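For reference, the chain that follows is the form predicted alone, supplied as structure tokens.
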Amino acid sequence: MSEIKKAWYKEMSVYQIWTRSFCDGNGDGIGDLKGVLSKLDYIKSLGVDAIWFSPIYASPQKDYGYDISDYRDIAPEYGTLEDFKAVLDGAHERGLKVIMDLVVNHTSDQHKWFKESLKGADNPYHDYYIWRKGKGKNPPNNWKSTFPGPAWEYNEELDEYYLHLFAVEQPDLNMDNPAVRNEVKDIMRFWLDMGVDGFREDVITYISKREGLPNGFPLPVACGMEHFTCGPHLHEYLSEFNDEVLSQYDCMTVGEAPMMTPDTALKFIDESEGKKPVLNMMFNFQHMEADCMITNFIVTKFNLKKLKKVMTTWQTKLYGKGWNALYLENHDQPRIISRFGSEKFRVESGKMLATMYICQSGTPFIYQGQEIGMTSIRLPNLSMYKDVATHNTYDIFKKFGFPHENIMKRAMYASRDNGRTPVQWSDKKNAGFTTADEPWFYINPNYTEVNVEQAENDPNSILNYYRKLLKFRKENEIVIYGDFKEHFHDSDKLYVYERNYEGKRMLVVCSFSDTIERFTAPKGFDLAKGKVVLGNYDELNSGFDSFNLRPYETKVFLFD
């Protein structure tokens, strides 16, 4: 095991902004950069160190910004480049770094490159994308999109198909073309030269496809993934981006990678002696499958043992080698209290979940609204959903014979739209999100009780707990750089682990039960010698090594 290398990106915590639903600054019902600018002091007050923007580039918004039509401009509904520069300067003035989303597996079909590619094989932009002739009347291979449906779209004029691993409006770029890689490097330089501090790299492990594009193992969704996940030239291309651009700047990168495991992640983020990482961190999805299989729509009962196994494995396998990216919510996930916690015990479980992941080793990411305990909205009618993946998943489940009521039950639990409702700023009209008559999307009816204004005025709110928790992390290196050891791994109610660093010891106790659970300290711990530094109930430490944990209770003990 290598000695832990210190770095600024390891010590920071990140606040993710999905701009469309964050705050409307011009009264048109859509969140925008002026709205973000107005809330920079609030973001700073949380104790975070950086903002990560989900895509705010020019886009037809078929997949809400992940279909980019111009990498060097801002979507008009969000503002202008000048608005972005004002936010960037305002963030930097407050000591906040700014991370952009880099989406280079695919573009929008409205991007000028793709429009040029439609002019035929003689056009140099044709080879910017993956165009192929069909096999008779069939597509080039049997690959399926990760947004359920075929991965190939036929163009009658060209008599060719183009590959799209996501929505039909998101054609995949041909990263094997050196001209495309040069475009990516130029895009990186454009934003880094402006002052941006790094990138979250969207589905970055899909950018290299296997030569010949062979048929994949027949699956109803993402068929062919063995040929486009961590493809043959992925490390080579990431090294190229790193060597020629990223290494020239003081910036950070975090990859997003479906089907990622710790062993695979280390191929890209291992910073051990003699290793050369091509990314700083890697997001994974494994722990988000504690209540589902493969996709959120294949819902299972929440399984704490499953969650613990994944999180503990990432903690132990990466420690001293690579760095973890910690999250429980983002724009692709329903609200975590509604999944792994309890809406009945919203405040208690919200604080416990925050403690559980932020006290682990890694850089924590907090998604807008998570810090006040927002919950899933559970829209009852398909027509109410705007997310393209929800509609595509509905269609595929329908084809497999699932009744409408069953699919809608799944959508109400699993749709990404659950995490995309406007941030609830107050109990006023439209939750204080917009002064328009109608916001762009539905607001959760519980905004009258769950909102920032209410939370600011309640010293025991989830919001103020996040502030306390992030302050504790910043002031105690054990939380950032300590090792990790799990206790009671067979428990299906408790997640208990310890951290150790430079003679200090920390014990984190988290109950995932809605009833009282008996807790006895692990062997080797004398709780009377420890100090309770965090907890979501009244801070009463009896000094005993065995006591009752109340529903969703968490306690953090620190030992000198």
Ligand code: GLC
Given for the second form:
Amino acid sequence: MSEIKKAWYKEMSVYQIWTRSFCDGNGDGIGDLKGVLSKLDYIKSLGVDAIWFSPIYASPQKDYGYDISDYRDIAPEYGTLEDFKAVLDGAHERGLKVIMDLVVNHTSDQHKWFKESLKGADNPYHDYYIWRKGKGKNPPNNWKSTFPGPAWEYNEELDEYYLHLFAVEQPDLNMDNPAVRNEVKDIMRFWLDMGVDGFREDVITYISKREGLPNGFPLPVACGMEHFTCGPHLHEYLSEFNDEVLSQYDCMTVGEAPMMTPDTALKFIDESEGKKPVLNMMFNFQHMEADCMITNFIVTKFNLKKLKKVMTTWQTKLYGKGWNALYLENHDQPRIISRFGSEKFRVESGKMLATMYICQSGTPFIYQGQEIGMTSIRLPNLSMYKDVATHNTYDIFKKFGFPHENIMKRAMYASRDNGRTPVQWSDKKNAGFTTADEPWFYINPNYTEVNVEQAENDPNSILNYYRKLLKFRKENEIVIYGDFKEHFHDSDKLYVYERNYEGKRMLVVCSFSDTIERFTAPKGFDLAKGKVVLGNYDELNSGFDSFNLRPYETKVFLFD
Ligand code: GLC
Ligand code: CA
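Having seen the form predicted alone, I'd like the form predicted in complex with the named molecule now, please.
The complete assembly is shown below, putting the previous chain first.
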């Protein structure tokens, strides 16, 4: 095993802000940068080291910022560039780094490049996008959007189609055009020169499409993915961004990578001797399929063995070679307690889930509201949903003959809107999110009990547990750099693993059961010699090697 390399981006933990629902600073019902500024002390108090902003750039908000119309400006409802600089300075003053979302697989159809490209083949911007003639009356190929529906949109005037792997308002850029890559490098420099510390690169594995755009294996969703995921020039383009821009700054990158396996990921992040990584880490999706298949809407019963198998494989395959990005929630996912945990045991399961992933090897990402154990809202009517992907998915399921009630059941569990409700700051009007009469989106009615103010005043809250956990991680290198070994992998109730680093040993025990489970220490562990450093019921060490775990109990033992 090669010596593990140390780096600041490995030691940090990151708090993700989806600004629209974070905190409203000017009372118009929409979260904004003024609101963020007012909460920097709170963010710092969690013990995180960085903030990742989901896109806050100018955007028609068809996909809430992931459709950018100006890469160098802030959406007016969130503030101005000056407001952003104030947040950036405020964060830096507190020792918090700032990571921006870089969305360059596509732009908004309102971006000036796209508007120019509509003027015809002679316009220099035409080739910024992927325009093709149809095949007779049909689109250029059979590809389908990942927000279900067709991937091609016909333009009558040009008699051409443009490719959009996401919403129709999100035309894909043609990364094979060197002018587009130069634009990307300029955008990176613009933000890095301003002082930001890195990028989360949106669906970055989609930017290179196979030459000739061949038909894909016929699938209702994301058909063609074998031709646009990790395409032929992906490594080359990432390397170019790295050599010409990123390597000149002390910054980090995390690439969003749907359909990625550890073996494929290593092609991009392997940092072992003689290898040159083109990204520092990647967000994979495999562990988020422990309760679904392919898309969140194909819901299956939560399967702990599936979750463990995926997480353990990433942990062991990457160890000493590449770095993991750890997450359970983000703006694309329903709340984790409502999926892998239990709303009945909200506090217990919220703490257990936090322990389960943050004690693994990698950089942990925490999504706003996760730290107080927010749960999914489960909106009952289709008209209440704002997310374009939810509506498109509804239409596709309808087309395939699913009854309305069945699809709504799926949406209530799986829609991205479950994770996009405003952060619950207090039990006051609108959960303290806004002073406006109406917030831009529904607030989860459980805000009267689940809110930051309550959590601050309760020493046993999920919030205070996150603080403890992140502090423990920061103070113990074993959590960051230790190796990983799983025990009892056949158990469908317990996730148990050990970490080892420089003579120290740590044992992490997590129960996913809502009843009592018997636990017996793995061979070679004398628990009486360990110290219980974290626990969601108490931190008592009975000294026995066998004991009962209460519902969703977690215990972490450290051996010096
Ligand atoms: C990523 C983003 C998601 C967005 C999509 C298209 O998956 O996380 O929110 O809709 O890319 O940009
Ligand atoms: Ca506002």
